[in-house]
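There is one chain below, alone, in structure tokens, taken in the form predicted on its own.
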Amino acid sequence: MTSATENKNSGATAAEARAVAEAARETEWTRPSFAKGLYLGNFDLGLIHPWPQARDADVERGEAFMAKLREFCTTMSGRVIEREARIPDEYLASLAELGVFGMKIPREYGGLGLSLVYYGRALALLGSVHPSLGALISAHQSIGVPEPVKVFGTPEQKQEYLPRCARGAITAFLLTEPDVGSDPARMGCTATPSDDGESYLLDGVKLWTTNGVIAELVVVMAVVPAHANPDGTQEKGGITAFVVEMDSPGITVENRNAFMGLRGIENGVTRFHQVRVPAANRLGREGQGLKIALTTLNTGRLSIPGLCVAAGKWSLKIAREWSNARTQWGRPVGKHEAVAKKIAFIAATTFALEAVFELSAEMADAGQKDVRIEAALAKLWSTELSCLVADELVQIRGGRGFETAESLEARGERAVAAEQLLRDLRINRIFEGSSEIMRLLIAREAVDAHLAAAGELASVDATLQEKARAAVGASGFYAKWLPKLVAGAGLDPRSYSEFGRLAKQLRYVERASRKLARQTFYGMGRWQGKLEYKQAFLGRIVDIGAELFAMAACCSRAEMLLRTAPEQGAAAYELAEAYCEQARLRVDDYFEKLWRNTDDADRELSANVLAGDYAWLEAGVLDQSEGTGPWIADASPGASSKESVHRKYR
């Protein structure tokens, strides 16, 4: 039996890995994208302003559900989840009864059919009880069985699985492996078709399977080898998606993993040994699995920004209350400028977190825009900024910010779990695509127009003759495009006047968008095919676009609130302006560091570290992890005799 780590895909070259990822990428843009335009110097405010409006029926249904959910959430205790490191079965049963597991599932299949906006708000509310609840529901509904079946499933599969999921059959999404993270070309899990074509035999190991410990159904990504069909035709195989029943013979959940945060999460290691999966359980075609996974993640990523909104709102509440109550040197700590700046950052960023999530979700619900980049930016930016917010809250709370809620309560103080928030949020910068991978994915879309125009100029393997021919074609594109980046509405002091005091912020966004496009062009011209290796440069390009997107979202939301909720409008303008002023400093810094940085020196230093040149610097400490061996000695299917820890809550 071939082990998961010995699969032929484990030795995939860099070129092969890029080819697999590129083949799964959505390349068509049939609908407009506001964020994509930002990277091309096209600031089209009309795509996000006026603020997209939800349908009355969606709002009415969403508000009615939120009222019931809010009432139930008051009966749950996050302290119980944190202390017991598990979500009680009675919580899960009640959530299923409320319909929480079917929030995004269409009503014709027994779900609630909520919009993405209300789904995100519900996640935020659940996450404020304990983030493990948000992780559970998000892993089940955003990336688990319901979403890929809803989008890619056959009518029979939808009828089979969606009602079960809506009733509370918990699901999971299994992609990552012990040796495979963001490089699917090296996937070792295999699904070998039977001779009669009626089933597949699944073998391999999946790591970090969120919900896997209690799941009833899972989506598994596995490599189908090239093979002949019963009729003699040939299939190329490739990464393929399957819906798998977790009570199938041959499945072992070997470990319930423990982490620095999300103590209630049911995350494990799942082994498949000769697990027979009916061919009817295959989602889509053979070889379509990675595209299914990436498409699912496109919308699934919006769940995490919703949870980040909850973190911001709670941090703001605690910071305000504590900074008013705590007195130092004769006045509340919030009156001291050092703390006041932190409070201002938390308040402005919380407003921006909500604006970015709500705008992205509203656009996704409307279905008229392509929000692939918006969703990716929202995930990347929200997870980074919310961690900074939580860190500032801990600092404001001082020693009490570092102390656990249980310890605070034991000595008679308010049980504020600030340190828990910091621990729980940290995984969001890794979940569903780490920040580093997200920057590369977004950068690929941001420079797509340049790559298409450059052709062989962007290839490191092209000959000089091929590059010369490509240069002729590229010159035509840039001759038309570059002049558009010289001037725009951002230079006209009358532009965006309907936004009042925020008009200057939008003019800045417009100017910065054109500057961003020019800087990307300069990078393309300087490095050509080697641009893909300039990950620090591309990361700053992406971060600039993320901040510009957040600034525009803040301005649009503030203007909307001024029209629809005048009692909040003036305050919203203040918060939007504060965020924009803070963001401008970061954007200016990113622009400067595009060309003035230590990237080359850092890369050389890192190479020396990896070569062991500075191993002497590590002397003087003990490493007690040495000698414990890898987390799993043999990743081959059937190698373990461990008892399954799979748990059923019903």
Ligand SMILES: Cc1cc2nc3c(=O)[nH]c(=O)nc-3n(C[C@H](O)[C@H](O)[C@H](O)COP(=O)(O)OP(=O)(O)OC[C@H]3O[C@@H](n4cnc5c(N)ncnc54)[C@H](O)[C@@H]3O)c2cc1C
The other form holds:
Amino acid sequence: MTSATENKNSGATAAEARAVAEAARETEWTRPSFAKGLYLGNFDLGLIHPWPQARDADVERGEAFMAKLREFCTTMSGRVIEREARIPDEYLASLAELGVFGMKIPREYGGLGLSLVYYGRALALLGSVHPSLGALISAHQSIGVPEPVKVFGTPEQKQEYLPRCARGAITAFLLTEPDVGSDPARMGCTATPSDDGESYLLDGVKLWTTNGVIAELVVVMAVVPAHANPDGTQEKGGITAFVVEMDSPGITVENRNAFMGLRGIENGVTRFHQVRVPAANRLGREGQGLKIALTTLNTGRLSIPGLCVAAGKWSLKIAREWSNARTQWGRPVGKHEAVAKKIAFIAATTFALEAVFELSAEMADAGQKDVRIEAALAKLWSTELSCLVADELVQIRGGRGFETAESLEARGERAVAAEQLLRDLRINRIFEGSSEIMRLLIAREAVDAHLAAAGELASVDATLQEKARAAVGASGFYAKWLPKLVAGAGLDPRSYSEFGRLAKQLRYVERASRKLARQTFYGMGRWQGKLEYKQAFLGRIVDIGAELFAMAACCSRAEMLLRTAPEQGAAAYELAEAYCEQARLRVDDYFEKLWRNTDDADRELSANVLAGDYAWLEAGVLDQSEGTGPWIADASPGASSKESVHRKYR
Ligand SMILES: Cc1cc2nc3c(=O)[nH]c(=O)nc-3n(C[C@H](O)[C@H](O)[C@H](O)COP(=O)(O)OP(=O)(O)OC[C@H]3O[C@@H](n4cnc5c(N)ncnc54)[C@H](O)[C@@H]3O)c2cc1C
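Follow the form predicted on its own with the form predicted together with the ligand, if you could.
What follows is the entire complex, opening with the chain shown before.
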């Protein structure tokens, strides 16, 4: 088993990796957080109900832009992008003209200043033309240059970059390296300060740089070594963020990467060899890079849930139309119960996908609540659920679900790209924080109150004495806290009566929230500091909270729709109730599996697999991996012998 001090071969120990992640964590909670409360048994419905009200000016501006964007989107063809594996330059030029590259940039810098809600809706619309468009705009605006500059840039940096970005300078965010994926502690890219302190020399290789092939500007994360300032003072250095001009000498884009989906993205391998970057291009302080990246992602993470809403809506439409049109065994396939259940799942989940995205984005826009956990939950849950939706759609379409749109059309049928949806959605569970990493990140916040209370009790490295001392303090905390988890509004049949038939769903959420906190406490008690290694247990804790959040979002949204759009209100109640009933079965199952599971046995079995004990089971098939290259290409810095594939789109 990996211990806290193993894994030295790769340059950083597990403890160092944790320390880097921990140092970058935002620890302050100055505003209330609905989702954090859910994990602590404190279901505070008032934080999400009534549904947050958008500002009139935001709605007016957003609707006017959406109308223009919708019109333009009908002139683009997702089929062309898929066929050519590239977004035509004229699409990009027109999108720039429409202001799409500056949707989230404040108007004072030439952007459209859209709210997060409208930004997400615009992404959904663009993504429904082709998901590569959504990926391009999201990589540029949610994590590329505009967002970190807006939040961390100096006034000069804002003046310099934001208007350029708004006009259409495409940007990218470069964190990942061949040897550095989820764990940035081992970052190999370096930024060495010059003696006069005027510039840095950038060296290293960045992998999977979305937009990197056509970007004009990029944000690069690199390690600044500890050094002395020109005035003799010492700097610790650390991971630091820089804005880099892509036409700087020494940059090569070595490859345009191709993937299972998102065929139109301009994703590359970007090599930096002695690239001179002015110190004025540094974002924030030295050592602040990871914090900048993580803070950027706090709300940046809402882009992908926005794109998942589009996937749900399209799946629902195709499922409805096809299940009515296709008749087998004497009835439309939608009338066979096995298919009907899939349609019900797609419909209920689509309602929930929209509720979760819109609620999180509205709360982020309103600014009074802390939505860090909501955004992370939205990213994790939306990407997982939308993949299930797409998979069910493929199944409902039968053989046609597996056939490409091109082929369907060639033989005279409607060109429905269900298989493409499945391929395009898959990456959402991997990038901008893989599902496994999102669960760890959310679990870290979810048990934060426990850790804060228990102190050294929860630290693996604490001495026995420290743990014993902490346990005494912690028992005082738990003595006060645990009784609060025994009873609550969920036990009173009159609670939440203003929600009508959804009241019982909210009572369930309240009861389940307290149960969730109790179970987390039992996990703490049982494993103490080792809890962080119980990823399966923590994963279920996180997933329960995600479902409870989605259920609450559905109820709040249905109530809002009943008030504001009565013609949809009754149907919204049906969909919200359906989602809650389906989610409850999953939640009950997660609770059950917290303590009845095969986790220990699976860990052991997996260790045996890794040790090669069952290699005999692999016999009888060909090893189809082509070539004889290493698992991971040598990423040592240095000049590239390859021709750069970097190109200008305009
Ligand atoms: C199409 C595409 C676009 C991308 N765009 C960008 C971009 O624009 N900028 C950028 O910087 N990066 C980008 N990436 C990189 C992406 O963010 C990474 O792939 C992702 O962070 C995961 O890193 P990895 O692939 O190295 O997986 P690894 O970190 O090697 O992980 C492998 C597996 O192990 C799991 N795992 C790792 N650590 C743990 C742990 N501690 N506990 C539990 N499970 C763990 C992971 O979840 C995963 O399942 C892109 C990738 C792709 C494929």
